[in-house]
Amino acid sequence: MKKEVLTTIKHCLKAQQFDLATLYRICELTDKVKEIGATKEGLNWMATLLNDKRALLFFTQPSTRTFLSFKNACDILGIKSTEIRDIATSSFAKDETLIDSAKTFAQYVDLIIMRLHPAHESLIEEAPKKLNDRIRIINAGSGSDQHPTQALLDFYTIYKYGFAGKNIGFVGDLQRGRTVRSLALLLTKLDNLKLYFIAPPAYQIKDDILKQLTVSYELVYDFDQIIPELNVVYMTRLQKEYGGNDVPYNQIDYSIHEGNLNKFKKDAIIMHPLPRGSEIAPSVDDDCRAKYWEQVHNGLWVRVALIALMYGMDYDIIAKSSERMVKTLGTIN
């Protein structure tokens, strides 16, 4: 394992900011908050942790899973939240700059969770430098570049099954897939694994990511041929909403279906950031190797853990406080 040092999380802006020690801190805390949240008493207790905080979910790009995940993560921690999901508001109609809008929002809340259209994504880097020091910023998906919290929940999902010696394959539209970009950058923190980027030439991962990788990797164009070598398969859909690529894409060649499911290792795991298209047949959902619904569940608790850490609530603090609660209530093992 590469030697890393613990760092403080003030903002969550990009995958590259996380060292390995911090990634494991998040994974361990996620385990703990999931355990506590398994009971009504535990949920009630967690709702007191940050009940003095307020959050704004500033989502100018369409979102369902990420929005609901963050909304519920805030609820679990007792954070009161409001939302802006439409840029056709009076401030935008009056040509207010994004940074002025952010400065305004910062007068009302403590945490701003941003999912921005590509035309606005520069605000994610700019805001932490311009806003009050007490404000925390989370990047909930910026254009086609980064999606760090999705990468954290993906990292956690693989962590639950072990990293050592794994061959991890990314499949599909890798050129425009921000979840792939972010997760690949997290996985480069590890040793003893290999990444396979499996896509048609016109949809392959971009060089800017490959140049940052310090783990072994390979570009692959034949999915069915490489399937038996993979321990983790991370499927992606065609990212048509970003445009910029009209090269024909034969979806069946980069999909999982009854015809190739028997080629997977018995202990392989199949992942997908969702939403899916035809790249995973619905019949695959019943296979024990399908873990994408587990990913969704993990996403809620990873985001709970991340926000808690951003406000100084590390594993030890949560564990000791919950132990006191257990002694009082006698309800959580």
Given for the second form:
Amino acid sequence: MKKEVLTTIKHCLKAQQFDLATLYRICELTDKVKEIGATKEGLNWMATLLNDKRALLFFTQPSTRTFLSFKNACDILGIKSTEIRDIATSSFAKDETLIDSAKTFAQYVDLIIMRLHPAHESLIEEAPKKLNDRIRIINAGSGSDQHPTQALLDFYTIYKYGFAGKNIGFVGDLQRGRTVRSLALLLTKLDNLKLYFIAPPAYQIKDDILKQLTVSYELVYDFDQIIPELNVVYMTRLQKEYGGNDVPYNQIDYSIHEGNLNKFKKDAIIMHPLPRGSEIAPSVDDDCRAKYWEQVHNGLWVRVALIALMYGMDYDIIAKSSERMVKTLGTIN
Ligand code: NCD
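Follow the form predicted on its own with the form predicted in complex with N-carbamoyl-L-aspartate, if you could.
Now the full complex is given, and it begins with the chain already shown.
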């Protein structure tokens, strides 16, 4: 590994905080923890790494993959975790302020992983300032603004297929989809690629993100026409739950199905953060270019790598200690 002065990750709050060296460092560490996690000895060893830590998963919005991957990432690292997923069961229902609730959590745990409804989104900014310095915060999705850890796993998934010269297309409800917002902010750290934002005019990505892009990009409305140009196609669903946009659009025009699958490059990759609506027909799952289930798998290991890194366990430390563990416990592979 190249020796560089690397920034520490105290919290994971937004995509802008990651520089390119840190992104590659997370990718390399993800490869390593995946490899170590492939054996029983490796898993047993990883479960000792952070077994003095406790985490709270505070999710005030629905979640399947993000919740389960964080919960299991904590398990893998030996972190004991508890959860609040229904705030009606907490003192929030007695009108406690969010920050008072968070100050309470901070008495019990070391790490708070939060997914926040738009009404609670400000806690992401507030908590790191107001909580005890020992507490680490991870943003597991903040309203329709950001989803930095999904962006990390998406970045890692594309990294596995190579970035150079790629045309990356984002398709669907880009106005309210937080995963696209965060991923675009990560990809802009690279050069030699182009981003295409493909959506009906009323659903285009907002200017606040476009203003931060230094990589080349184009706004496109005709999906079928641009398909042959794309190396990576990142589909998204209509984010109805956020409201604020009743302009109807023909969703079939922004979807992948038997009728347009043959227009894709042979080596294109098709991604989706999931859950999907009608924008990817189930039959597409059998196509070798469909990588969304691979993203789900990567999500677990990227989160293991991220948490390990937040607690100072860099690639070198993990690699060297696991080598020692291999010698002690026998072969790892
Ligand atoms: C995404 C989310 O919650 O923003 N899902 C996820 O975390 N995998 C995407 C979505 O809900 O559309």
